[in-house]
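Shown next as structure tokens: one chain only, the form predicted alone.
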Amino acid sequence: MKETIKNHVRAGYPGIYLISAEEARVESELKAVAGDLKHGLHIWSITTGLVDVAQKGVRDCHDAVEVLQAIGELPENTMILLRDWHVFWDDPNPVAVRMFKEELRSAKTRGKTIIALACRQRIPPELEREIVVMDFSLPTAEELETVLDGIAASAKLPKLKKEEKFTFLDAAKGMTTTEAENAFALSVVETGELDAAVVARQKAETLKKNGLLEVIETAESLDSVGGLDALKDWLRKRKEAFSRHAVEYGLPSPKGLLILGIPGTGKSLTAKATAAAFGLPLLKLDAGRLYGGLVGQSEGNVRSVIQTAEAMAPCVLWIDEIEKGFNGSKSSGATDGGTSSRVFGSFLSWMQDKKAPVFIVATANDVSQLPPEMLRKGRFDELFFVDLPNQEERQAIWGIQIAKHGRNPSDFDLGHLAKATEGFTGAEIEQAFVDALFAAFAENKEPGDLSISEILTEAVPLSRLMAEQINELRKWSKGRARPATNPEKETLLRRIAA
């Protein structure tokens, strides 16, 4: 990032608009390059006023008028930070704006560089083309190790091996400077040494807070998963695909899969098993909490994600029900003004363009509701199709089940309950098994086949329900989609219930 705004400095753009929370990083950064480019460097807040760095001199100026017009007395070669800057472009003066666009006209003659610091996009309309915008990186690995060491060092325990500052390292990625070292010394004080279960969990909390994100911890497998033989065969041949023999190999990083079907079918269940497959750490993004009410919210929730998305890789990204989060993006310009559009145009664009190994795996239910631009090759590596279970698939369904809720599978009629089951989805079989607990504890005894029965006589299955939707989803996959199950593996051919 230094090298980037050095680089931005000497060109000389007057203006640049920083979007970061870590302050105190930012800070350290622009005194390295003020240094590099022996440019004179001048921090100001509301409180302090304007604090010029190298001479420790101070100017009393406490408003965004009072800073402008000492900003244009300084000399040439200087650079300007101004903190929190968004208060003031959140309902903007209009003379601060008028003094701010003329003072960008005059610094790029005289060598000055204005840097407006904010934890999220504000930027007045008659602006947006006098200003150029950046996103503040996360911490790399490296520095998070400096803060890694630090930690250790004021808690004198033992140096680090290389390997377990990798697992810190891991646990730590997606967090600022200052949630890294928090973590580390909470760790610290919880356990009495560095403690990776800690810091990943204070990630999780981190991670929580903005509601964007949220680190999935699962148990789940590919052996969780009932059937769906060719996706699992899918899955399992990229395993290894984020590791450095695959890049010594020269092997692209898989971009991810779209997993169309119908509800109850297991598609969020692969979605977690995949990151347990690949043996990465899993987040979850709720694509609807992306639209804020504010102006430019939704943009600055965007780069938010992708940001911490890509510190945090390799990941999974899990995008459960992606058609709720992007279906609104063909009406936006008459309903939202546009930020519909933009917010779908960012993410896709990331989609095709990333490097960063973040494998995403979304799902979704009704396919209708998706944009054309979402489905083509290039966003996703593979469009899978996940069906009713049929027979042999309904029967691993049941012997999952039951082992799940510390029942021995052994003791039931597999068969029998998987043809009493023809048009159920996973979901229902679970929830027909966990009927009949609740029946049998009543009784005080424990479920059999019987009491399996009687529970599935009352059933109304879903494919009953949504016959017509299930048939058109059906014609449309077929040629478009993959099966998720090898069709000619199939011992009994698929039907809606009766």
Ligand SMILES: Nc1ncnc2c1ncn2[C@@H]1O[C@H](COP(=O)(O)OP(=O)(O)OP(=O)(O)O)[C@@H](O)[C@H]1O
The other form holds:
Amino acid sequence: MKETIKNHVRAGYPGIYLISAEEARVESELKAVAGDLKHGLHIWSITTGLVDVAQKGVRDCHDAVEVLQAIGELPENTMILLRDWHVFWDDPNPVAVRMFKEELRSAKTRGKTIIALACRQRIPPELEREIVVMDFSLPTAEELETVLDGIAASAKLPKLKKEEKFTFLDAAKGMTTTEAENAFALSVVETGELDAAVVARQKAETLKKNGLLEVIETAESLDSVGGLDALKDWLRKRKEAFSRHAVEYGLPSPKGLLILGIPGTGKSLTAKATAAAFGLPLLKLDAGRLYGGLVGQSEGNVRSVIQTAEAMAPCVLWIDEIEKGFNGSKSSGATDGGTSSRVFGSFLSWMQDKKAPVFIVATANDVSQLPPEMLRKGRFDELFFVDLPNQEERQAIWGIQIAKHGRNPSDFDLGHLAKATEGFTGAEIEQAFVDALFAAFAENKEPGDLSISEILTEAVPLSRLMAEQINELRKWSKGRARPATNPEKETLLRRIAA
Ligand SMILES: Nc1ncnc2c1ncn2[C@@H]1O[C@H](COP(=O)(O)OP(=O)(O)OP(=O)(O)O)[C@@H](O)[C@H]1O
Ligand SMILES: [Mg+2]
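Having seen the form predicted alone, could you now give me the structure of the form predicted in complex with this ligand?
Below, the chain from earlier opens the complete complex, with every other chain and molecule after it.
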């Protein structure tokens, strides 16, 4: 980060809008840049006024207009850091906007760089093209290690081994230094030692605060998914792809996977199981929330998602119902000044170019809503289509669901149950078993084949009501997506059954 800032200052950029919640880190990097370039550094906030860091002199100026005036009087080759600048641009004062523009112009000729530090993106349209927006990247593993060492030393803990450190640092990846410091400290207070579980929990909570990403803890593994053998094989082959061994071997890290198909057939379940199969943390993106009402907010959201996902890499980024988040890009332009296409475009180009090992699992059940660019080669490694489960798959799903609800599958005739649920999805099979449990509980009994059959006579699977849509989806996926279930097996079974 220091190098990027330094290069911009040297190249004569008059204005940088720097997004970060980490004032202390920003300031220490800027001090280093100023030292390297032999530039002056002034730091301003509304309470302290404009402080000359080297000379310790202070100019009294306690609002945006005053500080902009003061900047004009500073000598050449100076960097000026303005703290909390988003506050002044939430509802910009027209005089301050005009002055900022003028100061940028004179700064350019006099080797000054104005750095507006903000924790969110707020730029008046008049200034959007005059200032470069930069995200101050999250701390690297080395920076977090310094924080960790500091906490360990102040808590007088025994010296940590390298491997022990890795687990704590992995748990802290994606947090700011302050957040990591607090999480490490909390784990010491709660457990008397450093505890990766506490750190991971704190991280989950901090991410939840911005509402875009969520860390999901899941117990699902590929064994919890019935059927979908082709899809599971594909995942198993890539299981080791993120290991250090694979990286050294020179395997490119897989980009990701789009799973589309009929509702209730286990797409979300597979997404969760993927993280467990890969042994990676799972981040869920709420794509619908990327769009914010204020100018620049959506773009800022995308950048923050990308930044966090990359900081947490290797990880699995799960985008559930992707069509809901990105369909706006079609109608955009007319409705929102092109924001959603821009947001969508920057996300797509990240998907294509990303170097960090972030594996994307996207799920969708309405392809007609998905923009075609999304489906082009290179974005996802593979597109899988999940159909209704076949006989063999339904049998496996019955077994899994019965066991999941604490009953013994061998007490049931799974083949018969599977036959009786032709046209049912996995979710519907689960629902049928849950209904049977309720019915049996009311009668003080255990569920059995007979009571399940009774429930099934009344159940109407969605596939009957949605036959047309399902056929459309099947037609669309032919030749475009790979079946999640090996087709040979299915036709073979059908032939035997006939
Ligand atoms: N193949 C399967 N194997 C085991 N359980 C399944 C399977 N398919 C569905 N289920 C059960 O149904 C539940 C719902 O499935 P899931 O949420 O994964 O469906 P989905 O395909 O994501 O549906 P939607 O398109 O509506 O989001 C799962 O949590 C699981 O209990
Ligand atoms: Mg789902």
